[in-house]
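Take a look at this single chain in structure tokens; it is the form predicted on its own.
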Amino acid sequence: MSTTGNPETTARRRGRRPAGQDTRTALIDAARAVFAENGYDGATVRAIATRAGVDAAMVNHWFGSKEGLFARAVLELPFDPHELMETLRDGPDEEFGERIVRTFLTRWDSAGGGVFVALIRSVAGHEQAGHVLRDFFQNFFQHVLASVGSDQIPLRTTLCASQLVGMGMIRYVAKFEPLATTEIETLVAAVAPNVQRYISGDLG
């Protein structure tokens, strides 16, 4: 049966994005949002495509599968860890904790939690999400600790990671108040001394 002239079909076609780079970018942005809301298991291709305003077939066209889209949208971190490390190295070692907490909160807040929330919500249903989260924080803090000559690097690394991951979970995933809406500088003042002690202080 012909659909020519069908207003609903015409409107739907006009509402679709053209197949191109804009479609790919829209799918990545939509996927990050849907994975952050629902985790890997709860996110569907149809929901992601609807959020992006495209046909669900575009997911397979551009990424091959939901798994492929997840890898591009969430498992590939949207920043350069080396650039981040260079930025955080700019300042006194005794203020490392402040710079780390402020930088992570600022970046996460600007994206509503973004990739971090998508990773956390997906850990239970997607093993690779847990690996990415763990590998990033381990590599990041190992570089930090080595740069200031700290001892007990494996223990300090996991303590630092526990502070940031825990803070992120409470602020963006569980959204416990008042921490979920507390000003960044208030959190920096409260949390940074712990991170600084984990980096270079006495662990007792």
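C-alpha atoms forming the largest set that superposes within 1.5 Å between two forms make up the rigid core. From a predicted model like this one, the values you see are computed outputs, not experimental measurements. Numbering follows the first chain given and starts at 1. What changes on going to the form predicted in complex with a further copy of the same chain:
Once the cores line up, the CA of residue 179 ends up less than 2 angstroms apart between the two forms.
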The other form holds:
2 protein chains.
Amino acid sequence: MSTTGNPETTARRRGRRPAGQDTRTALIDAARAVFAENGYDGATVRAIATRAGVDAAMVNHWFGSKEGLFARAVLELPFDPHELMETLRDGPDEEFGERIVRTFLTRWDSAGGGVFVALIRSVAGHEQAGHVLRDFFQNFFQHVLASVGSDQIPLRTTLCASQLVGMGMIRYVAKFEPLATTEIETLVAAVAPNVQRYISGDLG
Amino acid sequence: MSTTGNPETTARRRGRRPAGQDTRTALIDAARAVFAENGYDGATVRAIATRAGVDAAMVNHWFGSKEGLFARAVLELPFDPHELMETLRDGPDEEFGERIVRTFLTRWDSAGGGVFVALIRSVAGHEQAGHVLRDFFQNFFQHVLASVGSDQIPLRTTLCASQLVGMGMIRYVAKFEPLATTEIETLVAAVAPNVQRYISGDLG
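If the structure you just shared is the form predicted on its own, then what does the corresponding form predicted in complex with a further copy of the same chain look like?
Every chain and every other molecule in the complex is listed next, the one we just looked at coming first.
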């Protein structure tokens, strides 16, 4: 059980950190319950906020959107696209692939393989989990690809997703050696040029 | 229910096609039951053959090995590594990636996405299914990589697996557009150079 303060009070103290973390935890707990009961499409931001006893605006404040909340609460993705773009914006365009592969591996490794396994089980079992994963990659790569001026953004987005999801599948779910335990920088050197080609290279 | 002839008679007519197809079907049915009851490690070729009412040699004759039978019966992979290598041997080494991507997409497309979804569910849910998938890729890519004289065969094998499994995940399981419905030759042009780099390129 998580320790939550008085949620009504919390909702009024918008933006104050200590109470806010309680709000965030309460929203994640409520979201897990409401998504499980009603499915992704049937779950409303209002219903989740009511269950958590906080204002609906707190969902946007803490998670950006219903998708962001689902990504955190159900898919257990350890980041959201907006936060991720902030991290990746610094550096040359031709090294975007390198920064992306390094960041994904570092976050997924530190979150433990179980997070990625849960994500893949969700996607294999529930259509709506696949939609959220798609929205996540779309939001994220639209920013990346627009910022480097690439053409064919939708195809490039899904090609990048194929390599990153596949890398996660082999490293965390199927656990094929040596990729499952290869050092991050060795994998970055091996995989990043392929992701970079999907971002800005000639697709033939 | 499959139509099987008298299995004892079938077993004695080894190598005769019409009866053989019944043997093959009986083995697949028996394998599904025995793998489900005993798990991958607990299931023996002898137990499966006994359940099917045929000689244990029929498993090697039709499926090459216990792994091959599991791949067909449980993972529903529409091919086995030996058959696949025959198909792919013809052509220049530098186009191996192209032939591989085209062949996988063509087979998986024609088998329907459901086959790949079942495969990923097996891998996400059962450790032994992951081992069989690993063995499949290892057997297959060891032949490919040895025939083109590549170094770092284990790492290259798992890198190739990451791209092919990821492509299958996005096209058949998560169904991200446009990759889910992109024409095969467009995808071959986009993905094959990346697989080729994993086969014979500089890994950094």
